[in-house]
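The form predicted alone is given below as one chain in structure tokens.
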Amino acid sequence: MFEALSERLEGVLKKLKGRGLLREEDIVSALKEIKIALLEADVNFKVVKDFTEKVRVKAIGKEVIESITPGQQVVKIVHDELCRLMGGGHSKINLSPNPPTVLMFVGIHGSGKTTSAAKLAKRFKKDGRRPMLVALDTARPAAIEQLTTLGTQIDVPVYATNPGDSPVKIGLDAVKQAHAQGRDVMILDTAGRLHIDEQLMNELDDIKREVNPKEILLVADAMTGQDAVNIAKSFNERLGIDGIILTKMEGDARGGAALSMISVTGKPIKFIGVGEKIDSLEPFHPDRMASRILGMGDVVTLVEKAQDTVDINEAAQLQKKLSEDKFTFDDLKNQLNQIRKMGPLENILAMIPGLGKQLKGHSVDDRALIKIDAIINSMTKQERTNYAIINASRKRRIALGSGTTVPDVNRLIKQYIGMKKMMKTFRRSGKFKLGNFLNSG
């Protein structure tokens, strides 16, 4: 996400940060490249136009120009007015203090409303409450279906009627139910069109006036860049929507929509889906979205990642076997499971401050874990405990049945001895403390 607009910031601020000293006429200049890298990146024009006169009444200050790093000031000046452009904090959903708390998405067809729906349950189940999701499409059965599947693959229940039932009785009587079954969060899917209809509206006002939503959410694809905008902002004057929910972040290299939205509404953007995974939706934190824009990385969210991956008992024995030289082939294949479940490689490799830039170009091929797992799989117990044994024959077996190569396979063992003696070199100078990763943040 961002990829363009990224890289175009990063090349700007570079060249003031590699200056010892800064003239208000160089601060000008970069900041026509970054007004053209923001309007290419499709964000809004008076958006641009007030971020880039925030910044350069804050950047031609005598405190900057005449420091000691005036380079790096204005790079901070940059991350924190993308933060305030961005909504400056978190905001999370707002929850009833008399359950169940009623959430009402709205958006247009093809936005990504029912997944996010089913999605947003599943974190709301993961924090220990009772979600329920009510389908109000009665136009399409097939968004009931969805829905239902969904639900069943979550383990979340779905209250859906007859089609011919109003989406406004469909609604007060899922109220009564969630009463019954002492569910505490009702996410309620409204049925979308190909545009915003008149009909459409009133069906929304109808649900808004007698089943009382406590928050609105819109659900706006990402990738529409400025049709986003103009969406969310229809939407707002005519229901009065309470946040945004931003899907397909991860296919928008250019990001204007997620710039614009919250300016252009005042309204938050309280979460971002990044993958077709039904574990991926992300809550929106501006201030690290700033630093990925500015090829800064995302520490925090990755060891939240971790910290939601990883088991803190099997990480234990994984740092005792470490310390005893036991690691062996089943323990590496355990560890890259636990990385396959915090996302695609890359969304996690670009996390980490300075190596997204250097992947740059690069493709990172999930499928090379995948490779790996194969191969540990075709091995005997014996030999995924005691490498040695593994000679020619064995080599050409394991290949055979796990449809790799033998390069492949004597790749896999390399990379396994460069690990153990990387390993034991941190064990030696005592710093490998896999518990100081798992408890920072």
Contents of the next structure:
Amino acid sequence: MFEALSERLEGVLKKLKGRGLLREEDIVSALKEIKIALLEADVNFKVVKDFTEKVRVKAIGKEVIESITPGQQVVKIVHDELCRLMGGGHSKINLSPNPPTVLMFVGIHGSGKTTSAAKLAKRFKKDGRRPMLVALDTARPAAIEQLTTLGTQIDVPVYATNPGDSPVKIGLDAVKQAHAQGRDVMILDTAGRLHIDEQLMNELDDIKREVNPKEILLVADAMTGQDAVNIAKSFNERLGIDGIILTKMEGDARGGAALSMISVTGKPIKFIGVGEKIDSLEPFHPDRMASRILGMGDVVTLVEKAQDTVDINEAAQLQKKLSEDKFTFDDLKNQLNQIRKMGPLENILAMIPGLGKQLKGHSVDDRALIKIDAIINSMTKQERTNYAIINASRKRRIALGSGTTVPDVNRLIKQYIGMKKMMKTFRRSGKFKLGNFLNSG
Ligand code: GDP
Ligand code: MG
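Okay, that one was the form predicted alone. Can I see the form predicted in complex with guanosine-5'-diphosphate too?
Let's see the whole complex now, leading with the same chain.
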């Protein structure tokens, strides 16, 4: 996400960063480039104007120009303004003091309501809550089926009745059911249309009035840029919304929707969707996002993801093996599986400062990891613990069994040996660095 914008802004700021002296005209010309970069990123033009003016006022001040590191100061100003533009701080979902908290998802067809409802339910479940999904898109049987399937997948109950019942009635019945079953969060998945129309708005209005949700969350597709912003604006004016879930962010190189949303609608982005998988929903943190845009990485999110997915016991065991030089191919396999659980490799590596840019243009895909997994699976138990016995004929057998080639097998063995060597070096400090492994191939 934000790749195109990120590249442009990094380029502009790099010119300023290294300089010991900045003149006013340097800043003015940088601002011109920033303005163009933002407009090309499809940010609303009023937002761009306001943004560059704010940066100008702060950057042209004496303190910046006369400071020892004027370029760095300008970078900080741009970072802080980007952060402010996206809402400043993280905006949480408000839960009712009297459960169940009812959350109503609205948005046009295909924006990602149903998928995001399931993703959010899964997050609630992980936090120890008892969510429930409610299918109110009653006009389309397929929509009910989609939600039911997702519910089964994440083991969250879905309240659905026959198509044809009024959404208000289903919503009210679902609230009763939630009370009876001790469900504390309900997510209402409402109908969407291709366009906003009166009939749909009336239906949503009725649900809002009768079922009385704690929050109405608009789900919008980031890839549609300013359309997403305009849709959010219309829904807010007509229905009133409390926040936004911006989906398909991983495919949006420009970022115009994310950057314009709050200025235009006055409503914060609470979550972003970053993939089709059920785990691909992240809380939206403006400060971290600003850092990502400026190529500073997002280590905090990375660590959080790791904490969510890495098995602590396994990690401790691994640590022990490393310190005793007993690291086998099986351990490597486990390690890589943990990494894979964290999501698409490309997304993860982009969060490491500086790495996102280096990787630009190279496709780092998960298939490399899957290949390694297959190769290790084709090894015998002895081979996994003692790579020295893997001779030419064994290599051929492993390649055949895993659907790879002998050079693939050789590469993995080389990487593994490299890793073992590296560990010797790190053993004293007890640190294992993923980055070094990835570079060792
Ligand atoms: P709805 O009509 O608003 O309920 O939209 P759906 O939830 O059915 O989603 C429409 C399509 O968008 C589906 O194919 C989803 O898998 C896809 N989708 C939803 N969120 C994301 C996301 O964050 N990233 C990507 N790549 N696809 C998404
Ligand atoms: Mg749907």
